[in-house]
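The chain below stands alone, shown as structure tokens; this is the form predicted alone.
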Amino acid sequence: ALHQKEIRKVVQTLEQAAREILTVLQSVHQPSGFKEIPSKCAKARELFCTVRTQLGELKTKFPVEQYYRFHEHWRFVLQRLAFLAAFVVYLETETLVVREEVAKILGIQVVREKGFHLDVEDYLAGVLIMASELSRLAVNSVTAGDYTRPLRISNFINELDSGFRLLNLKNDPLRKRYDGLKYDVKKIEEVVYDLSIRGLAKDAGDK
């Protein structure tokens, strides 16, 4: 019980941190918001130093040993600062982060015998959650007025969609979570019709 709850009190904290970062990156959703994209990963990027620090925390709370018997304590908002990592990687590059990248921004690690690490679900989860924060991201860059940017996202979704369809995903949560990817695509795909329909979307192909 005293693991439980010293182990929820830093959980409390990494979610208040975990709200400063989407509260940061939000702001790309404006009108604006693009041209400020670098500046607000970089703002993103230093709260994570905090959330290094949260999960360095988190880890003496409890036997290294009995990482899955309090998995579920940190479960969801250890997937919500993978998503934030992996949105951050995707404004920055338009590439998707690997599990590897997502565990070194969190400072934790990859394989489980090592101890504190990012299960493998729980990475695809942040993905996933993602793909739903990029579908806004198309709609709302055509209010922006850019229209490149709707096309290139719907590349990337759609790469994200075969390669979750190799997955045997056996996970309850997470099969439900690529449910919600369908219609991710389905979104995107509107918008892009949208365009072409209105002709805004001749050059985008070209970039």
Given for the second form:
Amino acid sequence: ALHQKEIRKVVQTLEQAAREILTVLQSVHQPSGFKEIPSKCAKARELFCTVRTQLGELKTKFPVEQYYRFHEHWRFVLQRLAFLAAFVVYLETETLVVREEVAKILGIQVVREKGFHLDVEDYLAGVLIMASELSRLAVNSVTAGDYTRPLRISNFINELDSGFRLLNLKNDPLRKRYDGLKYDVKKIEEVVYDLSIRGLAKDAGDK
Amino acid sequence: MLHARPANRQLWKRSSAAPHRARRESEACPRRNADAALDRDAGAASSSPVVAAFKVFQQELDTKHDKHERLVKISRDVTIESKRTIFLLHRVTSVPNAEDILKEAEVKLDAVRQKIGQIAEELRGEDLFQFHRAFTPGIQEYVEAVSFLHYIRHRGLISLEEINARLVFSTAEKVDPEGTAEEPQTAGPALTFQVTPSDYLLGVADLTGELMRMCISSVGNGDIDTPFQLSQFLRQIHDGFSYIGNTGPYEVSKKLHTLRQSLGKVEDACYALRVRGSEIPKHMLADVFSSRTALPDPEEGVV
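So that was the form predicted alone. Now I'd like the form predicted in complex with the partner chain, please.
Let's see the whole complex now, leading with the same chain.
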């Protein structure tokens, strides 16, 4: 029980840091925010410094070999942080961040045996949260007058979907979250369709 | 970093360009067309780093789920054998030679321990909390069975340490594939399974239900000492759980409620014995209690 109290305190600070990063990145949905994407990503990366410190703190609050005993305490915030890391990398490079890169941004491990790590399911959950964010970004790109970004987002999300189809998921929270991906795919397809029939979309090609 | 490629768009374009030809081909040689489709998908898939990454995730998740399933299967076997042991142990009150039953129960529990050894083997090198949900039902049932046997023999509560002391599996039995092992080789530290305090508590909570049943059936057999011993024992366990209250694992609160009911039944039985025991011939005592306990407990369900 002592572990739990200490862990909860640090998790709260992590949640606060995650909210701050999200506030910075949310602004890309505004028309004015589009031009400032690089500076917002830089600001977000700065804020991840704090996250790395806090996760370093969290590691010390319980015996290292009992990660899964307390996993539920930080699973939600870790998924959000994975999403935020994936979102930053997407905004910077329009590619899918690999698990190792997310772990590096957060200052944690990928492999359980090496210490406090990012579970593959939490990474995947973060990616799926990002997919929803990107479907929203596709819509707002059009509103802001950027007619090529939605096509690129569409290609990206379709490929992500192909990837997820390879997984044999159980009836667990990850499966439920994955079930939401098809709505993101559909929403983005509709945006692309709207653009194509009005002749607004040019062939995006490869970035 | 992984690049997105418009693989899907190319597929769409190709199929819309020549729909007639595609249909004719598929009617003529369906297998070739299906293979062509597979090749196309495989080609698109293998050229994408995103998909390649997901193939790795697929393997990781499959491996984890497979292990979980294996543990669930072993846990079910543990549950079934433990439950059968408990049913066997209930017969001690109605049989002249209790010792035979106790010995048979011991043999059965040894078999259960072997199964737990298999669980320990699956968990070697793993974080056991990651798979806890898979094997916790079996382990709780085992705790219930072994503590029941212990009570019948010793009229006391087995401790967690005593339980864990018997869950040590030596790795010395592994036969050297090169030849015959002359001496038992201790290949590193012995494999153990450690029941967690939480599982121990939940198993003991379930034990109280069995003890209540034993109390009622012992009265029916004319045994008027056991109920009073059991009542005292159950009260001690109940008081212990009350002290923990809801600071323990959350399932404890539910079981505490059932425990109170079991304790109530046992205390009522003792009361009836005290007040009316001397008036009623022993062979009719069973009837007194069958009327009291006739109402099925809605919490218990079918075991």
